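What follows is one chain in structure tokens, specifically the form predicted alone.
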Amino acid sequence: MFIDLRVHSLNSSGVDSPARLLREAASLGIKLGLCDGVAYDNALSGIEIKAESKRAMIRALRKSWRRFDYVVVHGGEAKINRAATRDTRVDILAHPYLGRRDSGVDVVVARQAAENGVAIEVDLWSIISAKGIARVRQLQKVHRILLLSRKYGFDIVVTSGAKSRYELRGSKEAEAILTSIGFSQSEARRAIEEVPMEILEKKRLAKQELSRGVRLVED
């Protein structure tokens, strides 16, 4: 099943109603996390957060960290991109090439990611909404994540990045996309499943951890 860990309904950058979401995602038979920064009760809650300074992106994350499901940085910048992998609270290091002639993952943001554990992503409206040349060096950009994935061993997360229920892709579309741009059959079904559950395990045992911490404070 696909777990696609960035939608964003009207309460965010969408334009549908996460009611509307959820019904399309049960039709596709993938499941969705709605990152909206709202903490949802009938559906996986998360936060994209968009900040201009890395001091900016702790004050939000120290706030939003325990609310979510998982927690995802809006990446493109430099600064931002290495203050994200270097934070153990960050789960998804959002479409770090957005704004960029390159992929936005160097050797400094790729040995990061593996040793903290943040995924970084590739969302799939990138690439089907790229035309002509755009396409090409969009798809340049992947295989340099890719690549780089293999090599350093951070988890690459796919999602749609859809703002509408039409941008969502179902679990067979996604995985089909990824093995034509290069993607093994195992590299693109644990993009699409398997890093998504593990971040959402990751963040459900951190959370119980806390938890417990604060209990035994309390006593």
Contents of the next structure:
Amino acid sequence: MFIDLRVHSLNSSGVDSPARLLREAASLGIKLGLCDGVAYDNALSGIEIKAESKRAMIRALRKSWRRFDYVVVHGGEAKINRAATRDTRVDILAHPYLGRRDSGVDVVVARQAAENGVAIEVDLWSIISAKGIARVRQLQKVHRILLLSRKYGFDIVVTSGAKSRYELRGSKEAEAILTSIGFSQSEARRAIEEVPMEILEKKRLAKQELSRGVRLVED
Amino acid sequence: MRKRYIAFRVESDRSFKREEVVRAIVSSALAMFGEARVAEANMMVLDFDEDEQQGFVVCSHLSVADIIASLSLVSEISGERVHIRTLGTSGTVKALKRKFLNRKRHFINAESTVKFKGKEFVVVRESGECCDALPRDEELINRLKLRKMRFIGVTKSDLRGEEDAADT
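Okay, that is the form predicted alone; can I get the form predicted together with the partner chain now?
Everything in the complex follows now, all chains and molecules, and the chain you saw is the first one.
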């Protein structure tokens, strides 16, 4: 099952109410994480931190990382890509290629992401919405990230990046798109299902920590 | 060559003619995979029902994933945001129709003004619990325009004022 962790509702920049998105997701057979920066009771909730500087990012992280099921950092700028992958509190670095000519993931970012367990996001909407040469460029960036992930071992997480009900994709559809652009079947399944599950589990455990590396174990 | 039939439904804020849908699907496949691969896949849009907005394509059993990808890579038809949802795959038309093309999604055209989160909307159509509504405030209209859409999506529970369990 596709676990789609970056979907925006009316409460951030989308055009559908959270309840409507959850309904559409159920009919598509996928699980949603609403990335609005609002803590919902009945849905997975995340926050997307959009920061101008490294300092602002860390400030926002400190304030919000415990309140949400996962934390996404809005990537694109080289210094943010680097800062985000350096911090273990960050779960996902979203679209590191946004507004760039390269993939935004270099050797340093790749190594840091693998070391600190930060997943690098590839959003389907950036592939679906691009046409012609723009799509070629986008696919080149995704391909570069895939090659680096094979070499350095960081996780790729695939999301729809949807801001409306028509931008969501089902599990089969997401998998078909990924395999058609060069992911192997097992890589595709890992990116849409296993990695998101691991992110949520890791976060759940991290929230129980009393201090770094110390967790209260109940029996 | 073994054939596979793939059922799909076009979801959008308006209905489309058969020609528009066929053109969009074929050009999406051509753009993504090229003429040689599409020829190899033996793809053809066989049927499209304009009332139900659903239909099916036929292709070779080896290229089912490619065709599903090209269907879901269609993002707009005639300037309107769409999602071509894959309903299922089958080896015969009969089984396809029985399994996937039997359910109808009727939109009831409505027109009522409602309030949601302190803003006024006109509900334009509804299907079961889901309602599509036209916003009146500038900010949301612009947001929709950017997404090439006309209506925002809400549910009846939203309109009844049941909070979507946000605890902020």
